[in-house]
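One chain comes next, on its own, written as structure tokens: the form predicted alone.
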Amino acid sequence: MRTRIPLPSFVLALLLIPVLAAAAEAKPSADELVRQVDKRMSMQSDYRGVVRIRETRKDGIERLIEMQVYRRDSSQNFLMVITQPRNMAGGGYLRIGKNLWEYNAALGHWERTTRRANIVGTIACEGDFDRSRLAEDYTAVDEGEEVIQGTRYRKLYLSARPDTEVSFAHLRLWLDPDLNIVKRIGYAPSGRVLRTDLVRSYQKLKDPVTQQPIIHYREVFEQEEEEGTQLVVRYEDVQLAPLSPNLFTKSWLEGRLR
């Protein structure tokens, strides 16, 4: 019978060197970068905040539109009022949960609607606005990395999750090696391409609950690919500080006007 001898313990350690070096070198799956974009999007802190929106059309005509964001991202909560153009200052849009409603202050009515609606007419949509959840409406595919002027971009592949609610039923991210988006094309279910997006750039918050760095967008351009219609979207004046629930309610909205 023969007996086993027991290998020293370097020698253990050489033979896992090259196991614990493939580990390491591992890269997180395209699921696992979405949640890290989203959580470092993420805030726990009630957020309020003014949107400027440049739109320019095909034919030149310019128009220029106002907004204030209010978010409780908690309890998913939205509200957005219209502050420009004149003509539509005091409507807006209300959610509260997953009910989405448009206001039209000169006729006093309420509409639903979905995410899926462009907002106050232009190619922007609510999903713009609202938290970053990527990881809950999609799965994402990795498509390898791109290098463009020297930097190395990772390009995932999106696609909606059954019974979601999405702006875009495929997205193609360009992540930065600090994970931050910086372009974004949507595509109908067809695949053909409805908008692409260039994050110009971020800025960078903190969030007073957790203490913990936050990424938000700062400006973003984008474009419509069948008319050609370009909006450049700034985020301004963010604040992140307590809101009165009152807000998320309709007769605040209404009140308004009063």
Given for the second form:
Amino acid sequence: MRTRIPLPSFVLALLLIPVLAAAAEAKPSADELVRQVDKRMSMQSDYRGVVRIRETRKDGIERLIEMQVYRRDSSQNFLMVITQPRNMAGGGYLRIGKNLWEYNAALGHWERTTRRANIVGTIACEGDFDRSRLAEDYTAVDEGEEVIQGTRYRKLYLSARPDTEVSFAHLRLWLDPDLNIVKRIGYAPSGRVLRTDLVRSYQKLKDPVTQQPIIHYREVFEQEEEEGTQLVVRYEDVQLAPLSPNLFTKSWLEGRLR
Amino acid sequence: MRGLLGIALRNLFLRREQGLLLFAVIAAASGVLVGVMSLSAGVAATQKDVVTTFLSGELNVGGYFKVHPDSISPVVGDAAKVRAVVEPLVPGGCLLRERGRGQATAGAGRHRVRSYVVALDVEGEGAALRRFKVKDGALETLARPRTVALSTQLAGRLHVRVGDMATLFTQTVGGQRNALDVEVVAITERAGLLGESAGILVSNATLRELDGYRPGSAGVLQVACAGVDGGGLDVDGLAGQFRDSLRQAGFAVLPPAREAYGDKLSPLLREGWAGQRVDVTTWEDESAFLGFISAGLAALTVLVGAITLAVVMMGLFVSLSVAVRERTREVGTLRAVGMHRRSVVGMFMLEGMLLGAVSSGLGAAVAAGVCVLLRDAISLPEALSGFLFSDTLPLAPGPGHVVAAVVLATVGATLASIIPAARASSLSPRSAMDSL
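Switching conditions: you have the form predicted alone, so give me the form predicted together with the partner chain.
Every component of the complex follows; first up is the chain already shown.
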């Protein structure tokens, strides 16, 4: 037996179709997307992890670097201790507030540096290991969608806000439907391409403070455009747990060597 | 004398082929000598121009400050007091400009390059700012805080362009190490070796922030005068007056030394004093480290001069010796008709002198003309342009160079003809008969 749809309901449904379609198509703005990316990667808990870098230069020379990274995002403190290679072991980087310091263990020297400077003589920057703060540092412009192998990626073009200290003046991001960054290109202010990164995989973590799931890089492939130097950065042994309050001090890093 | 001159001229024309060959050789040698002297003068002028643009005024009142004996910075802590002492002594037509000095490592990406820093008073420099040759961007933009202008060489090594960011790393006055992100706002043209060694230009304010200097400090007060030659200023005399006045005003003044400020840092660091010392230097002191270039060119000029002299003397000696042998009958006949030995000597010497003077005069004049035409027209390879302070061949021919070449060639020709002339004068009238 066929049921009949009453005419007023049918007309109402017809009228609602474009409204619902428009609502379905209403996408978040570029800035909103960037905020969501930051949120998905931010944590309230302290962070510690091991970063292993394999650098391959154009001439084939390989270098392995291992660093321990400590972060306290709530106070924006950051500490990185180099453990490999042996000749650089004990050195590191410490950020207290807005000041970033580089420690040369061989000389016992502290040298003030900036977030733009590359670290450990590689093409990586401090910002690669710090919390995600795209929304704070950049304004975003939507560049539409790009379909690659059947998957729609959202393209965003980010420009650094005035008076922010960032490694790249401009960034172009490709976001997958889950708002994971899958590719990013860093540009100089003159528009020259500096570095292209491909995020190969993520790891899922749980913030013990907020009990919320967060995502974190597992492996990133970085390539310098100019000289073709390639970096494979692996983020391993990540632990989200309280760190010692004395950790983010110069004396703690100096004391490790002693 | 007129008769001798006539005979000498006639002989030159008679032996046309030999004469022309000698003429060409002497003219070419003189021309080369004029060319080398023009190059030497051109490099010296360009070097002074570049030095007084980048590094130094005609006279500089700088200083060194040591917080403790183990650290040193090229800075005058209270520049206003020093200015008050030296400003009344500045000659008319010259201005006292404030510049900063330092050393820094510029970094961009993985690239690093170390160079001296020149800090400018962008608004106060006025016309002097236009003496910097800018390839891209504008030096006036340096007035904005945290900006830098790099030389072509440094920008190339850092792989940066105008609009890009770079980081400057340096050691502050207290010995700590500091870093500052700066925007590249201009790229200057190549300035020889200085483009490499003093290729970082910033404003005085940016240098103060980078090096941790207090407001009111200055690297150096420079007396800048219009024109490359400084208007004929007696810089050494004026430097002495400056030193006396500064000592009378209570400043500890360093003794004069023919060294650039950067070369004094290490020796002064080893000294046990702390506090402020003032140093008065001339532009020649500040460019002492470039002395090897002028010394090298001077040596080259002497070498070419010696070769010219040797070519002229050998050529004329051989030519006149052959002439004496060939003209035995003529000389014997002249002696037989009553010509004195002195006149024979004079005739041959006059012949050599005439050939030397005319050929070298023409060669030198043509060379000077060619140098004028080729001035700033020949591009130099990069390796050479560094030493010659210019992208093009810096030639500065002058009348003095022509006169020097002519005098050298003529004197050489005259000296070379003495022995053949003496041989000719020793011929007896009978030798004319013997040669038949």
